[in-house]
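Presented as structure tokens, the chain that follows is alone, the form predicted on its own.
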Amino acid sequence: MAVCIAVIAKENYPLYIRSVPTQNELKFHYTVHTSLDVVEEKISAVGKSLGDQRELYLGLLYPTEDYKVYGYVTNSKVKFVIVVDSSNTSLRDNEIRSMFRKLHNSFTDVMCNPFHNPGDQIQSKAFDGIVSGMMVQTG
């Protein structure tokens, strides 16, 4: 399972961090930040070419020493970042997609509620509640 969840807003400030486990968090801060890169890098490939412009999923950005970093990238151009152990061999790539897709609907949930503005820190318990389930347990 997931060690690092990010939402990334369309200006690449980050809306939801979390980690597991804490003590790497600016670790993790650094990963997704330069996973940004990699992203527009993607988003712009695919804008040139004629493919379907409505695959969300930019697959794995670039793997580390320790991690994999995967990508998605909704419509309205906010980014999801999730960063897996790259000792967990047996997360298949339909795996991370529906991680994604569990992940996008949720930020949907949380984009829908009208108390909450958008562009603000996302604080939401049921998406934490979501997130915590696709964290790798600790302890």
Contents of the next structure:
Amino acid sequence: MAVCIAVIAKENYPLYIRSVPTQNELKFHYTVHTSLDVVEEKISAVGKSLGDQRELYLGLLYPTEDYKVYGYVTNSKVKFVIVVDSSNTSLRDNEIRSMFRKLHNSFTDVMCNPFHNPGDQIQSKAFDGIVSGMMVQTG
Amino acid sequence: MRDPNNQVQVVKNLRIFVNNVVTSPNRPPTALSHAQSKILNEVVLSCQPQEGVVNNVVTAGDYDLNFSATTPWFETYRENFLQSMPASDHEFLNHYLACLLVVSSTEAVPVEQFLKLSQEQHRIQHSGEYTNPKWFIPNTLKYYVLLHDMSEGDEQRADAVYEDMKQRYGSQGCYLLKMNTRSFSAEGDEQIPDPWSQYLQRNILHTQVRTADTLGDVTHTVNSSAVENNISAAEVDNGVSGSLESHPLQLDITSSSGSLHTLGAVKTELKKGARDPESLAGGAGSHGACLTLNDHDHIRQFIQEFTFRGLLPHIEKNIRQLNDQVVHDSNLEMAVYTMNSKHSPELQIRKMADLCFLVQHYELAYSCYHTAKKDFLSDQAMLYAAGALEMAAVSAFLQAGAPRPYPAHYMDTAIQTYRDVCKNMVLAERCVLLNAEILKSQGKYSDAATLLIKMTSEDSDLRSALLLEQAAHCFINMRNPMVRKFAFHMILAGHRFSKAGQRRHALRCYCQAMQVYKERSWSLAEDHINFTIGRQSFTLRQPEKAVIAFRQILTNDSRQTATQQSAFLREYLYVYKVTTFTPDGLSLPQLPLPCIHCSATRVYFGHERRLAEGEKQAATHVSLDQEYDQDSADMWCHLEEQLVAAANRGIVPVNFQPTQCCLNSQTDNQRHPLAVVEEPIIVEVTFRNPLKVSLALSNLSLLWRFTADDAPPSKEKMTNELAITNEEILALGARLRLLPHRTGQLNVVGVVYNLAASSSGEMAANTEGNAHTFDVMVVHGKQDLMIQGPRLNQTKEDKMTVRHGHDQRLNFIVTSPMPLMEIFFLQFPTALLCGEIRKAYVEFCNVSSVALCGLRVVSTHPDFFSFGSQATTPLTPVSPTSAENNSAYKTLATPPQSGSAAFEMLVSAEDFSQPSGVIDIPIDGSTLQPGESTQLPLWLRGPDQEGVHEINFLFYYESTGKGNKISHRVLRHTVFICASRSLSVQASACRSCVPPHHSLGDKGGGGTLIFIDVENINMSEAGMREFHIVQVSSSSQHWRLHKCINPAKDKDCKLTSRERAKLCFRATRCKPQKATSDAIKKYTFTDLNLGNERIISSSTPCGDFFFRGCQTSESQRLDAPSSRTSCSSKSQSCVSTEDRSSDITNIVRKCNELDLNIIVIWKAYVVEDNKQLILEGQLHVALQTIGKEASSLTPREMVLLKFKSQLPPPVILPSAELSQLVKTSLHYPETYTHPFVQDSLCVVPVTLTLSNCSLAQVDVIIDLRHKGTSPETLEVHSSFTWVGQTQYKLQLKPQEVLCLTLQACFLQAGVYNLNTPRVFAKPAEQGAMCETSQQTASPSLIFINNA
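Please show me the structure of the same protein in the form predicted together with its partner chain, now that we have looked at it in the form predicted on its own.
Whole complex next, starting from this chain.
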């Protein structure tokens, strides 16, 4: 399962970042931030050719020694980033896809909350729950 | 030069490297030695970006990055790295090609020396003793140079030797170099540039750290921009002769003893002699000072000669040889073949390739490398193959015109082989550096970055750092710049730099990365970078930068954990303390913590209020503890307006501004607030700690600037003269006090304080007196207070832009002394019964040194209190009991005289009430001298409504002196009174039907009966309250209570809980007053006491409150109908009817008007704390009209929602009211005995009294005839008849009483109801329709007896 899940706003600031508590949170922040370059690259590459019919799932953004970083961009340019441990070979592309889809649905619910101010940090128990379900259970 | 195929090949930019021959033990070439890495480190360290170099700005997306595109430190590193590469076996690139043998002309037998050197060289190359200076080709080119020092030696001798040499070695193999034509001393002021300077700097570095392994490098640098070739030239240099290129020797020669010394060393020392430390020590100054420009030319010429005559032909020859050999070998088809490394054909090919490469024959080189590569690979000689691959790629790249694409995969394979198979990191690194440069030159930044990142490893921090930085630059140089990757790799590079001890570079990297992370809410990363920047800056002695960085961490809304934050804070404080240690406190630095919420700053003018002083309770006034409330501020302002108007004869001055004692963000702060000399100003500063750890502030004080009125504004001087005390009270906000001693302008500009990190442990230690540890972390600094006014929103410009008004909250004007009054209340209750009267005292103290006057008060509840009125205070002695009970009332001992004995008193309303709500406070002499105080009684009456009442008083006073900036001062007081239910009084009046003769001598029409229902509605169970009705008084302009009917004599009226009593009184009209037309309205007070004490209702407490009550109820009544009429008048159709009927209604109203006010005075016996208390009080009931019930409890009005458009109901004549125009009563004997036997007709005289109740003329019609339709008429037998005139038409004058004598005729004995006359009345001059049958009284029975 994921070791870090992040939601990044259109303007590329974090709306939500959660990582497994055992590891260095800062590292994940850096990783997610750096992955945005790749996300942007992929969007600009795809955007020209296909227009609106863009696939939201971007696939593997880049692998590092320890992690694999996957990306997903909604139509409103909100980015989801999931970082998975490289050693975790059981995760297939399809599973990652479904994780993103779940995340997107939950995110949509958060946005539908009339009390949520778009652009604010996500503070939702339901969203937390969904994210926790996708994270590596430690201990 | 010509290639093997005799093609001419042009060689450009040939560079020759000349080095000392150093034999040193071979060392593993797989890693850099310690010394080498140290050199590289030094090189990088010494190469720092220059200050003020214009950096280029890269704009990528919404990022603007500012960084230097060039990285000279990396270039130096690369150069040095490549130079320090040891020669290795698998390639020939830094093997020596030729050897220069140099002998000085001062040598005794130079030729012999040449021979020796030649032998020595041969020995070094071929003996196998030495592995290190590697030689390219077995028969190395030897070039013999005779060095002649013009300043010393004999020139002719040198020429002779040279001739000899030419003979021996051929003119192409030797050279005479003359130099040092200038004497050392002559060099004086001629400025000849030091030819060695650019080389020396670097080489001194080398020599300083020299072990046995430097020099002798062949460097091959491929630079993407300029294709240059450094051809390695070999040089034998045996110490002495090294003078040409090894500079320390240069000095030796010029110095007097130097040459001898070195000459002596020729035989024994090959290299070490030249390296004596003394020459090094002296070498720092100038070199080549004795060389003239001619000498430079000589040297240049010599090199040229050497290259063209010696070196190039030599190479040419060798290439041809090798080529032949290779062709020959391949012809032999490699039949016999051993992997003897030196002579294997592959190596020969490689050697040839290298040679071609050196002379820039890349095409040939490439094909050779390519061949060699294949051969090596087939032989599984991986190191060799990798080398060939590498060079093949380079050659391919360097080939002009590029017939084939750059074989990047060659490089990849080479790198991989070097690293993984050969484990040779140095070679791998070289390969990476070359490849990266090539890729960059081809714009393949992404590949270059990947390559560079792959090369980073744990073993060398410096290399990793440099490569990461280059990778970062690659990312930013991409067509779509990858800003974040750039930043991230910069951070990684910075990290490695700091590990490698390159702090400056580390700091630079972090700073560049910061540009990407800054203010983009990646706070965790930002904090990390800031923290690192802070640390690095601090260790690099840039504490200012460190402070800024740490400050950022702390002021940003940090998401760090508390422990992290406290660490940051400690670090910050430490750095701050170190940086900002300034002995004078004048230029204090700004502190970032805690945040000051400037706009929440509050200012309070005046002393801290004492709330109570013994029994005395001080006026609440205003304090900083109160929250600001707009409604209450408006209320106070309104009250103050009333006061000011009263003080200025009813007009509010134009420049009136409400007094503001406490300023905050919501008050009007556009004007400079006025402060008074010697009165403190309290400034409350609100701090907010953004951190999760607590901060300790101490020694908090205000920073201010003062400009005196009379003196020129010299700041420093004033500060000395002025003693302003700063106190600190730390609460939610800190309250700081300023006490101005002189008039002028005072500006508060900031706060100064000590900041420390406080953990509970430290605090404990501090309290125990262990202050030392605590002291370390305390820093002193200031923060400015800049208050921005509210945003303006008036004009269009205001709305379009963000403009802020001025806020003068902290810019005071200190004015001359003003009086200051304090008010204390004594025996002031907090809870009262409704209507309860209580006496309290109020004390006014003038605590200033200025006399005050014009004392006034206004209140939101003017009916709540009274200062009494002197005019009505009777001088009659008060009864002893009244004094005993501390009664509020003045009583007179009077036995109860029920019945007719009502005491009357005529009082003018003006004695009590004042025109407006403002009440002048009657103090003696109307001024209070400084220090004087006066006490006044104050009567209070519990509000009529139960519940908690907030009652606000605003006291006004002014200075006796004129011309102050402050015209007046006010003092606020707010009390909360809890009113609980006492009695409810309901009263109603009706006309008495008692015949006039019953009322003693009174005019018959005046009698009215007043019924008063009193109920104890007190809910309190505990107190056991018993109410006594002590007295009922009335007050009216027209009526008076006349007599008590019920209760009867001596019957005290007690009411326990929930009991109800009914009282009945008769009221009569007052005697007509003569002065009714006068403006002065006189009220008649009548007292009917039920006990044996009479309370003078017209005197102070009772009368006051009566009039107060009247005023408020009147004002309420005025408010209500005004709204009603406004809506009704809208309907025009009704107007005419209204007009017509108004007359009648007026008359009718007048007729029914009573306007009698009843005052019920009670006493309540309460047990409280085992003590019996007697409480007194009074309730008012205003009876307006006859027949209507009035109550002391004004019902809470329920306002029904009504549609305004609804038409008012058509005006109906108030028949019910018209029916009361005339009061009728029948007077007759109750029993009448008539002998029917004698006379069958019994005639009884009956008097009908008609009294006109109205004040208008009334036409009355009296009809005595029975109504025919009435069912009673059927019973004729029981009826009687009126005889005589049966119909009258009369006119009654206002209030006239008329008696008509009627005769009733009875036929038989019985009981008859005489009340049959129908009386119609209408006001005179009105239409017939107004005729209304008048109300019939109750049956009037007559007994007719048969005698």
